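The chain below stands alone and is given in structure tokens; this is the form predicted on its own.
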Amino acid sequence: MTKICSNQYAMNSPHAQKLSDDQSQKLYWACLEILEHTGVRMYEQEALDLLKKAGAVVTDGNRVRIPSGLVEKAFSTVPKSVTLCDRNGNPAIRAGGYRSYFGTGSDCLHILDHRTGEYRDSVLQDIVEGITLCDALEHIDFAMCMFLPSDVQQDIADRYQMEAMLNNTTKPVIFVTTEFSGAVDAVKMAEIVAGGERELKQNPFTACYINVTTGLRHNKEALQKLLYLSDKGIPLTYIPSAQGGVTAPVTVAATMAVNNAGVLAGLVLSQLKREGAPYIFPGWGGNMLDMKTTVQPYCDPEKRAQAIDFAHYLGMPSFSLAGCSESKLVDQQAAAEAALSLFTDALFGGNLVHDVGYLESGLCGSLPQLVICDEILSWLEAFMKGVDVSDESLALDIIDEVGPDGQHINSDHTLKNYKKRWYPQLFERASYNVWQRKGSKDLGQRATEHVDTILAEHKVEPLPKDVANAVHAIVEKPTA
């Protein structure tokens, strides 16, 4: 596993900023005004009771107006970074600052089958293979389930997803559930693997991605998950979905204000439930429904980076998205959009970057596309390190020793240092004739072969049999 860091001034690593601090402050004030004057709907009585007791005003049954003081107080207790461990309890991810970690997404309805080229409904075996691939790929730091299995009982599909993740990777996992009961069962499974409730709380290897209806309407299931996970001390990311032109004004700034007002409302609730509960901000903002296609695009440039800047301004870890595409194929568009989006999130310092390997605006996934993204991330890791201009790296003594008439191809210095440079695994560098002799394969073909090689050869560290059986028992008898 690796991490990509921007804004590391000692090594002059690249860094970018889209929102100025003044703009972020204005956005923050706008969010506070929405919370105080417009208010939000909350469809869960415990949330209403907690907020009312803390000083919020509840009218019209469930319309809540939250004073800015409650938001400021929440920032005084929430952690400014989140650590996720691997399955064995070793720290693997420290989300915060400008450190970037990359992982897959969840719940794609379809898969572009790399063996047949068929576009089909995804099944449970696709999750098993996808998570195995995540476990093997060096630059994929965490796993999400990738696919929604069509061949299992649909009201408990999320339990099958969690079981597949726990069995097929030791890396941190981020789960998504449909109903509140699914979150309870996912935590039960994680506690079994960790060795108990206290052990999971001390060394969490899992976090929950909570979908919220909009920034101004908080559905019952989302609030139940938020309160439950906060009380448990399990990291969570609370993501309202404000769509510009539909559930928010069409401009980027207004959509971000509506969305992040909802995020701040969730933050307040998490800290009212349990001070110090870990909380992760969304790292994308300014969504808009494409008025030509009525599809929500994943790779539109307007919504990129400013939400990461806003999270940095607030001092909070972020959960962003990149490595995805609107393309329906593993083609030039897919590679270009994946590369551009991964580059921007690495450059701006998004922390937990998900949706790597997505196609068709989040409806389809591809294992070769995930492998191509891993190669892009390898390139980005080398790029983001910055330049070493130390005396040792300058090697002036070697330059002088070889002089203007010598060469360095067989020098000890070259032998010692050439492996420190970046070399691709999938991207082609050989001459045209050598490429022809190797079969004239394009990137998609090479990626497909690499997927098959990994699935044939990679061995995942298995769960102990009794632990695996206990996890499966929850799938067989889920919480009502």
Contents of the next structure:
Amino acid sequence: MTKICSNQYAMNSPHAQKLSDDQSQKLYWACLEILEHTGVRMYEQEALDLLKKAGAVVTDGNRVRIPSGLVEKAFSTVPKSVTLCDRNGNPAIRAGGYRSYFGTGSDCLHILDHRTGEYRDSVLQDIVEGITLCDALEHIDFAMCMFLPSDVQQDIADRYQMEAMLNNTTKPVIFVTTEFSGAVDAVKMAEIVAGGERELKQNPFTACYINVTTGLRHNKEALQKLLYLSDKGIPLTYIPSAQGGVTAPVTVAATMAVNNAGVLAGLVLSQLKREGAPYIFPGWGGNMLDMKTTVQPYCDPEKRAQAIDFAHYLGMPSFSLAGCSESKLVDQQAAAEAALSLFTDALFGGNLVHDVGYLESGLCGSLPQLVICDEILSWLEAFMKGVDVSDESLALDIIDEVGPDGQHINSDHTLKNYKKRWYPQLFERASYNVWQRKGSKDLGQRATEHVDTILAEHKVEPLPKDVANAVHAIVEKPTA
Amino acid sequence: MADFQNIIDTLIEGDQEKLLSLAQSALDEGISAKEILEKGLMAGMDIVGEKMEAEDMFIPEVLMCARAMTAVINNLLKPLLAAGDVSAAGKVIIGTVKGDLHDIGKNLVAMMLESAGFEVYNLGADILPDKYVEEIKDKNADILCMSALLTTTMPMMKVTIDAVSEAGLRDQVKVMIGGAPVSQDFAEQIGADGYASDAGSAIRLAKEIMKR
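We have the form predicted on its own; now please give the form predicted in complex with the partner chain.
First the chain shown before, then all remaining chains and molecules of the complex.
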């Protein structure tokens, strides 16, 4: 499993920073001022009650002004790192610091069918195949459902998604649900797999992604999920989607401030509900609406990195996005945007990096694109390793022994060490002639073939029959 | 019945110790050194060559196989082989042309040719046309292999071929060329008999060229 790690040991791996600590502090103070002075709307009574009881001021029915002290207090109880286990309860992901883990996104409406090239509505089988691929790919660390299945009952599509994830990978899964009841059922399923409520809480192998209307307007479903999951001790990421130019001023700093005011409001609530509840910050900030196309771009350079810096400044784990593209095809733009975004997140040290394999700004998914991202991540894993400059790695004795006239290709030192260097699986290095002999295929063609090979060969460790049946029973009888 | 498949598999794994002991057991069973060489070692190296061309093997692994094979030949088989038993696949003169010091690829080809049963004379790098001519005469060579990595030294290949022709040896030797800037077109232009883009195809070409 990949553990790309930016700057874990001082200067032993590359790292980058976009916001200075002073800028982060200024941004933090701005968020506090918004919460205290402007306030946020919360459309859930329990949230209002909890905040009021803690000292917040509620006016106009549901407009809440949160004192800075409550935010400061929340930071003293929230965990600074979140461990996610695999389906068997073994720790797999330690989100926090500069450790980066990568996974897919959720709910694409379309798929670029790798067998036919057709652009079509996605179905349940696409999720099964996508998650199987996630299970097999070495550099994909967690799974999200990737697609919205158009061929199942739509109001309980999220139950089908959760079941498909649980059945087809042992890696940690992050779920998204439409309604609150969907989150309750997803937790029920996870508890069945973990062997009980306490077992899941102790070794969570799942987390919930919660979308919030905007930083200043918190919808009922988001708040219900936040309170329920905090109480259960299940990790969650709480993501207001402030749109620069629409629901927040268009400048990056202002959009960040509005968005993160909402994130801090969620943090306060989670800790008021249960001190110590795990909480993950969004790792992108400064969204904008593309004023030419009204699309919300995923690979926007200006929304990248500063939110990860801000999370580092606050000492919190982050949930960011990369490996995604606005392109409609698995083409040059898709490869370039995937590589650039994965590279920045690895370099800045985003923790849980999702949306790997997305096309069309989050509306379309592609299995070959996911495989290409896996290759990019393999490259990045090698790149992000520090350089070993030790007496052993310098091998001065060997240099002297072989001298200017000898050669190293058949030396014991080479034999012992050559495999430690990185070799591509999909990126082509062969000479023109050899490449021609292999069929003159481009990266997209090679990735497509690789998808077919994996789907034909990879066997996922199945859930025990009775567990799988009990999980399926929830799909059959969903919570209303 | 000797287990040639086991010898072949062990050679491909590059496990020298095991290969030595398998060859020794085969000899103890009364299998002839010639048969072990041809049906075991050579057959194994053929597969290694194919795997290398298909990018199924790393070069150091290939060299490990070659090294294991040489160890068996030198330590066990050589004293038992009659002069006529090992008819070399062919005699090869190989070197990097005058003005060019690059020899990694060329050495690789030399080692691979050797393990494919050729008798190889590796002259080194920066070799004058006259030196090639002298060695071809002296060793009665079947194939001349030339390498160049620089576009500036490529013309020396033509100069060398001309020198070979002038010495009246052009009918005796086939000429193979290789190196990053070299191509099939260039080979035809300068009157070489063949071009190989990598060590694996060089072995294939050498075997093929010997049958012409």
